[in-house]
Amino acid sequence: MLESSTHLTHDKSLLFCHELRTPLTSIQGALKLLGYQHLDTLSEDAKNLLTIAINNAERLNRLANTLEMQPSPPMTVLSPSKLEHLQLENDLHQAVEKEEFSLLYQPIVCLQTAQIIGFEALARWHHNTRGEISPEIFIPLAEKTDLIYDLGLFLLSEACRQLGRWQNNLSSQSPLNVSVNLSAAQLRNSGLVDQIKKILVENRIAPNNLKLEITESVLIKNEHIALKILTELRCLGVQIYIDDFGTGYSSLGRLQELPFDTLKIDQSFVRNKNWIMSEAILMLAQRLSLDVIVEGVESLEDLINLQKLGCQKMQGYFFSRPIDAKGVASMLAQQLTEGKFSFPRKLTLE
């Protein structure tokens, strides 16, 4: 039983080889191909970053090589966990091809208005053997393969499509807002700016209505390239968030300088209760002009503490998880309806 346990196992690796080698035989002839023609009329970085990938694509190949020369299964050449891991970067390539990503839209809401003011888009990947992928394993894997930019320029456009389609059928309606995180990685890319103007025209979607998260880390990474980039796109009329406040190492002395038009307290505030520094961030935020967006609200006990403080912005399980495009036309057109949001029974605004 343990020998045909062992035959198995060494098959599947031979045809994860298999599956490896392929890909890299035709990437590894283009890349040489390019190199031939080229050469002569590319700049120093693009040689560099040639020679780069062609010496990637044969250390993969190597790899290959050597996992289909081991006697006995490969588990003593890589852990379980790490080939499991190659996989799933090879399927990643293939996920962003077909596009089997897709996005949940959560709602923010104003108490003040009673309104759905905007969603937050939120990625997702149905893997077609794994199921749902975490967010958390696949954006940092996106990064790691160089993958995210594309797969968020892919992600912004779909939210920027869903968005105008809510205004167009809903035109009676304010005007709605759909934020978008940005990694570090897609701040380093100069050409961030420009595609995004062409995602806005051609989804007609007035710069303002787009709001762009990014994490306080995003800048102490990059700060230079990063400030530049989203100075140009607030000159846009794009808003800046500063996602998940309070959980990273910016410099509060620093933070009027920055260009920034909304913080998004942490969740972890309202997790854990605590309400001295949520009260701390929205008077911080008052003085500096800044608006406010409460995230994690759960409960009704969160909501009635922080309508005490002053937020007026929320999002959370509370109003509701986050739901697909069809259940968002259905809860902005009962809103229409009603003339404001569905807020829980038990709820009654001041």
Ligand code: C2E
Second form
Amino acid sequence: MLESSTHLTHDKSLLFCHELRTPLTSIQGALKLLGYQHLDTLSEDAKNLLTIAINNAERLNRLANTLEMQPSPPMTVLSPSKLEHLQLENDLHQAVEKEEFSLLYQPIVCLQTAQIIGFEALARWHHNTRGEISPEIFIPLAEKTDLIYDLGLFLLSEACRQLGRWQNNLSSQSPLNVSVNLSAAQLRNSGLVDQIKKILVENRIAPNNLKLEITESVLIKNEHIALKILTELRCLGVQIYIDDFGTGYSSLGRLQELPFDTLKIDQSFVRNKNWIMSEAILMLAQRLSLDVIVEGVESLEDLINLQKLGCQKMQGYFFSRPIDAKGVASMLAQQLTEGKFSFPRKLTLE
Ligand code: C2E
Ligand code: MG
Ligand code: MG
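To complete the pair, please output the form predicted in complex with this ligand; the form predicted alone was given just before.
Zooming out: every chain and molecule, the one shown earlier first.
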């Protein structure tokens, strides 16, 4: 406790010194110039004032020196976890510069047609010493450090480039979609719509084949800029999915007026076998003419329960874990050969 408060005081003094030095240097420079060059043209009062100002600047300088000379605290004041966090932040900067990220893709399946309707792109960071780092760790870190703009754009264009390739190579299948997660922070950048337009054109992707997933809190906070961007994207033809629906502080009253197309029911509902709430969300979506995808379907039992409730579009380990682009290509090729998605053996659809 004592150590951390010492640390805080020291940090504050250093900051204070820095704040003091910057204006002081320029003030002292100006005073010296005045003193040397115009002394003979100044009145007595002005000369006195100048002397006082020079003395005061020197006093402030001495104060800054004293603060800087305060003993620095031992390095151990940073806890190991704080140190690790700082290191990771540093590594993230380099990883974004070197584009050390990749995407995995998880199929979204329609039971009615027995077809894959699209893939959700999920970011991966393979750190050269720590191995795989979860997006649940590095995405919030990227948001905190503003790296999310560059990283988000890189991931978005990677996903579109990949979708373009699949569409070219497997053109006989119905158009495929890719969903990309967007951070709330990305929706504060008014250049986002133009950047997305450019990516779509470069990769010859029809806007309605791109889906953007955002969490409900983005909309509920009603940030003017976020709503404007989402409305523009929808006008362009890009669809908006609400991710992890039911976990945020939904303002149900506003749901109707917000610009989105599909609800993704959060995986916690399936994990907790909360079929009553799942049904209620399905009914709500139906009344609002919204499409629904259920996340986190892990077992045949989950699937059957959800199907009974009228849910047709699903995603989860039961169908497939997130896989790499090569895996997607062979999954799509298999679907093309068999005429339908290759469900795990235990499942026979009506
Ligand atoms: P999300 O968008 O809700 O993605 C679904 C997460 O659930 C993924 O975790 C996926 O691997 C996992 N999942 C899928 N099916 C199942 C299942 O049946 N059971 C269980 N237990 N989990 C399942 P992942 O890839 O670790 O991503 C975690 C979160 O990180 C994502 O949640 C999303 O919020 C964020 N994220 C991932 N990639 C990106 C990205 O490119 N940009 C942004 N902004 N966020 C991303
Ligand atoms: Mg998502
Ligand atoms: Mg989700």
